[in-house]
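Here you get one chain, nothing else, as structure tokens; it is the form predicted on its own.
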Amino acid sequence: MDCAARKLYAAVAILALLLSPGCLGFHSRQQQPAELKEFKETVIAMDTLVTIALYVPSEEKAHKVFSEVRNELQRLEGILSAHQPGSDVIAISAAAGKEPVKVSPETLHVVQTALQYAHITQGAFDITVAPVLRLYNFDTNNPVRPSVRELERTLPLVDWRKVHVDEAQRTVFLSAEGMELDLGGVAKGYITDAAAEILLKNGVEFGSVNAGGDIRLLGPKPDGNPWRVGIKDPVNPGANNWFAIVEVRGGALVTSGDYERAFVEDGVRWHHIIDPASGLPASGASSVTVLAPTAEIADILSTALFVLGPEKGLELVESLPETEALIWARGEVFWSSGLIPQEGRGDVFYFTVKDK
């Protein structure tokens, strides 16, 4: 694929997701069905604000769905969190190098999916990076980064190939003592999908789930128009500061950016997206947005592509079905072949998704 044919030179950088279902000031071409009303609720799960929007006939129906979503997200956090006592993740890390740990079906699924994509990305995504992450503090009031010696001592603990899954026994085992799991690059996407599945099981045809930028959309908007998702400018990622808008009719979008958790020291930006090979912040991109069928996969790939950079990243994306990406790197914007730029939209770039 000729990446050079699909790159823009721009004076501004991108990207981060700002879900904007109808809040960008555009008029609908069709009318929303009269029997449907929009309801929204925000809850906290996995240290993330999760906003659920759904279109149903009654407030009673909405409250029922929201209640089920809250209960499910609370249950999943108790299983997948690396900070909640009694979680599968904490139990797996505590037993590293000692014994396999029996886990829930949900944990088994997430770990197996993560290992599958660790293989596909050749280790650019790695759920064993937790020991290295512990060496950093991205609080700008008290920033900490590891020394070379600390990285040399810790990096041998980072290796996804040392995670052993026994599907029949439903166990997960870290083969070296001191290893730890970090599901932060996949769990948020997984809980986003879980919330969306509850909407679907309750007969909700139109809606969205936004877990801190991990977005899952149920079909188009009720009026038949596509959802418009604004992608933030990471140099100035304030409210309504978007560089591009992508029109989509369903699926998931996730953005990873080096501005989300970061500090600057001696002119160098130290951010939370770590290259598992070096233990240092990945330098392959500044921001990555991935479109995929599920938020779980988009979450994984947004991290992996950040590490891989635009050339290898887009090569990978082109090999995956129903997957697209926007990558800002080295002052340029790259996009995959299924994203079609629209002309004549002023200062904001517009993309639609090619029908396949």
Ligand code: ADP
Second form
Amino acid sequence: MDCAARKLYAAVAILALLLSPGCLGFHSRQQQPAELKEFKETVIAMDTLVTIALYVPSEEKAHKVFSEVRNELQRLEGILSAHQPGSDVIAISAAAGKEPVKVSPETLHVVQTALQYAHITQGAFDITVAPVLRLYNFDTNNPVRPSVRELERTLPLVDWRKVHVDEAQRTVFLSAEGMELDLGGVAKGYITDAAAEILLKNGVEFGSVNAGGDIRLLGPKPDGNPWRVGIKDPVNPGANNWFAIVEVRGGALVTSGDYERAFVEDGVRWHHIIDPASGLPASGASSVTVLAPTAEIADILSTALFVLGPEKGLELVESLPETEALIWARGEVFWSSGLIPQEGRGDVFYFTVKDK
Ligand code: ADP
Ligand code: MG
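So the form predicted on its own is up there; where is the form predicted in complex with the named molecule?
And the full complex, kicking off with our chain again.
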């Protein structure tokens, strides 16, 4: 997909995901503090539109925060992007099979977190899928999928156990030549958290960050009400076509869908989340939403649960504190025990999150 198309897809995801206050016709229980005004800004980072909304007393304050966010996201993109020359990710891939690469603390953190979750998910989340992903083209105008032979040849390069981190030396090493690092399943979540951290550091109490569907909320809305986030119907993912709405009071909510970068051939949806065991698109689910304290973890898990499917996926989620999941798979909807379905909210699922 070219850059413009990718941005467009991100824009659609954003518009669809974060519901504007009151759009479902509910009334506020409390008033928003009078001195607070809403300001919004969109920044492009990691090929994604990142929309930051914050509630502060003055425009000056908002501009200061937005400018810090922009600088920070640009800095992180320079480190974590697989497309920007000079990034850690490119350097690590270029040195595969040759030598360890000294990286920034941020890269070290993201790679270590990704490896920890590769372990927890038994390899369903694997940051070395890039060589296999490269065999596909998900552009519907020119769809390409690999032959069995190509897959067989490439699959040995996909193995998170061959990513070696030396914490003391701050290095990352891919031990086989031809391996590549792909942080596409976690970096967007990480930068979403990084933007939220800038808001918090500036004393902002109310606000949200939405990076193409990776959402992090500082807390409830300024009027004290929860945010309502719509989850797209994966079968018919048009604008405002939700299959579920989730009320959230903070933390992160991330959705992965098989409709995002995909083409359909032979009755199969070929999309960009890969089962590292087979090299084929993960068939465990069509839409996975994960709620977790950080967008980084929610991003990782939303990708991993796609591969794991609803049964194993929910078993994992139940074992993790403060983590919930909502999964659409095989035409059925599954959810974890902390999501409470509410009756009488029309023909969409409507969930609140259990207080822990
Ligand atoms: P999106 O970017 O559409 O929100 P995801 O967060 O699920 O979706 O990330 C998909 C990206 O993650 C792919 O484009 C690829 O870079 C990477 N990826 C694909 N399969 C896996 C996997 N099994 N484990 C880790 N990363 C993956
Ligand atoms: Mg993800």
